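One chain follows as structure tokens, the form predicted on its own.
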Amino acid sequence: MSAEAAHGGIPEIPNFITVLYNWQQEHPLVQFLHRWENVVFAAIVAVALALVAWRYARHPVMIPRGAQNLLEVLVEGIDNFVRSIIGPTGRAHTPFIGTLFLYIWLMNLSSLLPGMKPATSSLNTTIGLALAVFCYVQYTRVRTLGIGAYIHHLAGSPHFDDLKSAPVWMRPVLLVIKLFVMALLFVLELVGEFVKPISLSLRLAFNIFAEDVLLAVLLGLGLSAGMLLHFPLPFQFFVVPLVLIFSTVQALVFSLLSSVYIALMLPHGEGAAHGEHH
């Protein structure tokens, strides 16, 4: 039945770690699992995804059937999705965006499995995903431009040609002002680069958390009604189609905005989205 979450009495569907913690609270292993609950559920999904990929990528057949055929259609769809946003060079980023989408999607959907919990309902998980996007995008930018051009871009792409036309006595003052503006722009640009993925993490976490709470509330209502009618009412099943839709949409939104973020960081002409803005 629904349990009250430790923070603020918010309803939460018990998972297998919660059950273990209520049963063997003093056991060191159970305490460890309870402390790192979201990491455990995120790791379970990651291992499951890796095992499926290993199983069907190990000995692929020329004429795919069954699960391999389904996975190939899924991978092709993700590749087309990424290239439609980034451009022809987007295929190089399909492994990252595709893995990101599948990982988030499966974590979102894990709320429908008994005993599981969607790790994406925790800000710790989504901020970790956001930092992964941030690091990947910055690495892509440095690899494409080089470290010098990258720092020059963050500093506002300054030029010092105008100092030559200024009077000699004004040049030191103008140089100090320009260096100050460069440092200020560098800090603001770096903060802006952090804000983009962090906004993704907040949107994802709050939406999945709301879905989790809705499932818990409906489950609690069904069990409460069952006490009067002597059999539980599966109210939570009425919201399952919505969970399927919203979980998929949230994974797509995170992947879409991450792809746009990458496209905007590519040099002119390499990203479709980047080219459209210029």
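If you're wondering where the values come from, they're calculated on a predicted model, not measured in any experiment. Residue numbers count along the first chain shown, from 1. Under this definition, the rigid core comprises the largest set of C-alpha atoms superposing within 1.5 Å between the forms. First, how it differs from the form predicted in complex with the partner chain.
- Once both forms are overlaid on the rigid core, the distance between the two CA positions of V181 between these two forms is 2 angstroms or more.
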Given for the second form:
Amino acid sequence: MSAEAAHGGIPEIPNFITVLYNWQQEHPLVQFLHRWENVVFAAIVAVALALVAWRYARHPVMIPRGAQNLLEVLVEGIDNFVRSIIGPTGRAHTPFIGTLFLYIWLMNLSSLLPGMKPATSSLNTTIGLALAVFCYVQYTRVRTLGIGAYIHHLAGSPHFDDLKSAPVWMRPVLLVIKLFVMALLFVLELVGEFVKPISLSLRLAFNIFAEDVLLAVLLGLGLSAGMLLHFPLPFQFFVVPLVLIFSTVQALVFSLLSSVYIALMLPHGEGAAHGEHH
Amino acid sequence: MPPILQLDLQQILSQAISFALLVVVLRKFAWGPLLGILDQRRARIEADLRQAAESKEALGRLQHELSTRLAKIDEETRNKIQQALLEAKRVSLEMQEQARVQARAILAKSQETVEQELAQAKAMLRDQIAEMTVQAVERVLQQKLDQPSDDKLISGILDELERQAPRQAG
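Would you mind giving the form predicted in complex with the partner chain, to go alongside the form predicted on its own above?
Complete assembly follows, chain above in first position.
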């Protein structure tokens, strides 16, 4: 397989960029596309989603017709899903979680399209998504709690009343220690918050990567058998249902756990899942 | 190193930014309008259902009111018929009584008239008898009569009297 050598011996189904790269390695545009391969494939999915939204969802009518029916079913299903996790206030987060789900789902499924590559099989894509989730969650928390309460919470909710009971000469020392611990806790908490979506991104990337490799191996096996039999055998079709299921499940898991992170960030009683996790 | 482990900060940031842009675009062109229309439709359906329930309730109230009013009208009609029957009976009795009084008056008057006419007829008869008696006496006196002729004459007079009496009475 042509792409195999370029990726350290790991089989990969050739996509249109690898084909172009093998054909015109020296061309700057091809080199650029090859360098930003995952970003390009993610952008293709994003543009397709944006076009569908622009074409069919921009001006919905009260009595739906055609594609609007399908989009409404999808949107309502995602909205119910998000609100079942976050609670009644989850509507505000439906666009973020819904876009996340659709984006990941379509990127995962793009592995079934000839010439395409699932951008989610790269850690760069999934960590980028994790970064977006982290930023969104922290932004939601700051907007809900206020910046002071946000920092106070991340710094371990410290109290300074116990300093009054200490001898006067010890108070500055204790204060410095306390501030140091607060800063340490703040950094640790922040890293902990970031690690949550990062763990999701690792799971997603490795699952999709494994799917991609499996498809490539079976495709290669079919082609090898075809060389012997003078007729290619489509072994990869046997795993297509599995790819469909895993792609959906992975997108769902990422969206579900992101919703749970958002619910955990909301003040007590606002998120449905909040109480269960504290 | 396998490609999956080759991290690139620029790519990571690009992916995060492109996703953020996609969220903004979809929020504006898909989520906003579609969630809005779903909410509008839900609100309209709820309003329609509420209105239907209110209409049903109003209809029930109207039906109840109508049946109450019909029952009241029935009762009033029955009372009026009853009153009319009583009035009719009273009027009928009055008319009967009046007719009876009038009949009695007519009867009395008729009897009085009959008695007057009878008295007149008797008086007329007496006058005629007297006149005929006078004529008969005159005839007897003018003719020389024997006993059989007298009897014949008297019986003839009496027959004539008998013939004339019913005519006078009629």
